[in-house]
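This document starts with one chain, in the form predicted on its own, laid out as structure tokens.
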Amino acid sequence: MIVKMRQGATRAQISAVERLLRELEFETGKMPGKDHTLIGVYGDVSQAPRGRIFEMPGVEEIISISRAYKRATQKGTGTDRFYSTFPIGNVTIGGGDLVVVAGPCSIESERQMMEAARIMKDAGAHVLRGGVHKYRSSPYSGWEGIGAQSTDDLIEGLRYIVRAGREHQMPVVVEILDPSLINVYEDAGVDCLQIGEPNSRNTILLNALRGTDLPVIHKRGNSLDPEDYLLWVERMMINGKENIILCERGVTGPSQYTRNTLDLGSIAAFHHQLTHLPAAIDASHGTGNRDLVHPMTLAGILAGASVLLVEAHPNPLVAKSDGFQTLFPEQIGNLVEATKEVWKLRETIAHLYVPSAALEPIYEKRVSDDRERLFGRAKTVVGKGTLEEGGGDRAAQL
């Protein structure tokens, strides 16, 4: 259940509602928005005294939520959506600006990261990415990351990307595999943690991330239904964590030409219907083909993504991992320029999107009249003849 406070509700009014709910032994989570503050209510809300709550000063509306992912669900109405905003370092996520997170698949050396950071910054990217430990299904696959051998090596790799990010005024995102190392990433100065697809359902890791203040990019598992995915995201949010970015990186599909099948429909569903959390698209992993990253990233923006994850390298031909899907420096620069234009287009045409919830009440009032106007008076078959609905006279025999 969501308690929506009126525009201009005072802090005292909001606190009073929260205090009452806690006295009634419900858990609450406050979500301040631009115009309204929402208060999430968790527990057996069937027992909540809705009338008493609704009569409190400053309360505008009580919204029932039927979905199982109570915290991740969209908190607004069909015509008045609510979206979370939060920072990654000095970059705002979920606001009015598009955010590009770019960098190599893996951290390979200090010089490589410094050069990569310069290229990403010059291209117009906002956040620097890189991995210290890579997943490999086969022990013979080769490079497993600069931090794969020991914690000391991992710390050294983190030092490389954090230093490169600071040098070029870019916050950094690094994937984490081990819940026991969260404090190591925090102490190293990492600005955002990433959960890769193989760990999308890692209960121990997701539970541990409840306790960090760092934002989290959570990549959707390649076999997860969108709402099942949101339940795994919900696991991180139990104690009130809200700074989470959803990331579509492709699902298992019939195509053998692309690495995965990018589910643009789910990005649209996340943005327009299911959740208040910002959505990202990772077309690098979604296609596995550097020449397809550009068009699919642009498609993701129009579908609803406001965060873009892109792999780029000073020279993908010498990259130690995923070079085949990694952009050349010129490509990342051109892509960022193209994303700016598509973002402007999306903002320009946003008013043309009309949710069904805004129209259904109008058309519901017209159902009876339109049914008769469009289809004529309905006829009911009786025995061997027909009766005109509402008429009572026997029609011609069949």
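Heads up, when I say rigid core I mean the largest set of C-alphas that superpose within 1.5 Å between the two forms. Positions refer to the first chain, counted from 1. Remember, it's a predicted structure, so these values are computed and weren't measured experimentally. First, how it differs from the form predicted in complex with ligand PEP.
- In a rigid-core overlay of the protein, residue 339 has its C-alpha displaced by under 2 Å between these two forms.
- Core-superposed comparison between these two forms: the Cα of residue 361 travels less than 2 Å.
- In this overlay on the rigid core, residue 348 has a C-alpha that sits less than 2 Å away from its partner position between these two forms.
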Contents of the next structure:
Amino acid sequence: MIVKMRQGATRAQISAVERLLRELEFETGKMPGKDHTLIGVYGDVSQAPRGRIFEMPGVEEIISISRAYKRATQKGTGTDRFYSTFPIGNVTIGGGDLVVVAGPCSIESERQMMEAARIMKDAGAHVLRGGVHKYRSSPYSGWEGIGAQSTDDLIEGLRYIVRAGREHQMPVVVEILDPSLINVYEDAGVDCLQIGEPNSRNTILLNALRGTDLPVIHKRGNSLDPEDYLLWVERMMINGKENIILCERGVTGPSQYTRNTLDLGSIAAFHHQLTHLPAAIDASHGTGNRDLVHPMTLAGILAGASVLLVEAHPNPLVAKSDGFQTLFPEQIGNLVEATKEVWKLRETIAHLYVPSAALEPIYEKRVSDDRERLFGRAKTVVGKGTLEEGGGDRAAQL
Ligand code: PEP
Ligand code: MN
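Could I see the form predicted in complex with ligand PEP next, after the form predicted on its own?
The next block holds the full complex; its first chain is the one shown before.
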């Protein structure tokens, strides 16, 4: 991390920043330049109080020079970005098309999956989902998934979804809980694995998934900061695995009304700033409210999601889990229709998004002239009673 001081920052201001950084136990290295002094900060800067440093008098900018998630990080330049593309079965993720992953929360029976697959296909979904072993909030819920009791049951449940997917030409996604069963999912013909929210930082599972060729949808833990989450994603990538889809499914927030709080800002950050990996939005778990899934899924597309996870069931009123947030067949059809329009809109307006990196160099060259032109040579208070020339935007103007 580098702290860039303003042009004309005083020696006292530079020393104060260095002093604070050392008090915080970082090593520092000063690089005085013609216009700006740079202060290199060494050590684990992930916990550095950036806001506090940024607010110090004379500080212009904090520049991150490397991100801890080296493989998951953004690739290309701010104006010319590279995004990963890879297949789930015969469906391309991160390419030119939006991908809809839809299906029931749980695999409940052979017939239910067959009907669900037909409904998802008719609705225009591309990938079929369903869980074989479910996390439940209460151990007394009475339903832990069709494959919860034994590996044989699990294999049987996987057979239902794989058969239904094949019958309707849709690859299938199933959540995995147990790292020792990865080969069971692979052998059953599952096309993509899902890491559920409770396992978002399950070291053993993530380490084990490094070895599978199957793509993985990794759901963000509901209390994980976006960059901490990317570090957990990175864990799967360290031996070269690249086919990972991020998934925003809501974080813990103040709302009692929605099951979770969908963090659309993080989807925008993943897509525009932080990573080359494709991002999904799961508004079913994100809202926990069937009637909010449609609008929030559409919002997620504009924020930057290119994959959509949606729970839908032949009759959500008899679903064994998450029925309250699960769409009726008519609703999934209408939603997919609407997503196509929003995707078209996103593509049409994409060129109107101008990253600041494209403009900053132009405006940086004009800083001194513009400061003088707009503010004259006004006296400004920076810090506790220090009088200085120039107009810092964070300083209190007198
Ligand atoms: C699911 O996808 O059905 C599920 C349980 O999701 P999450 O892990 O996000 O709660
Ligand atoms: Mn669910």
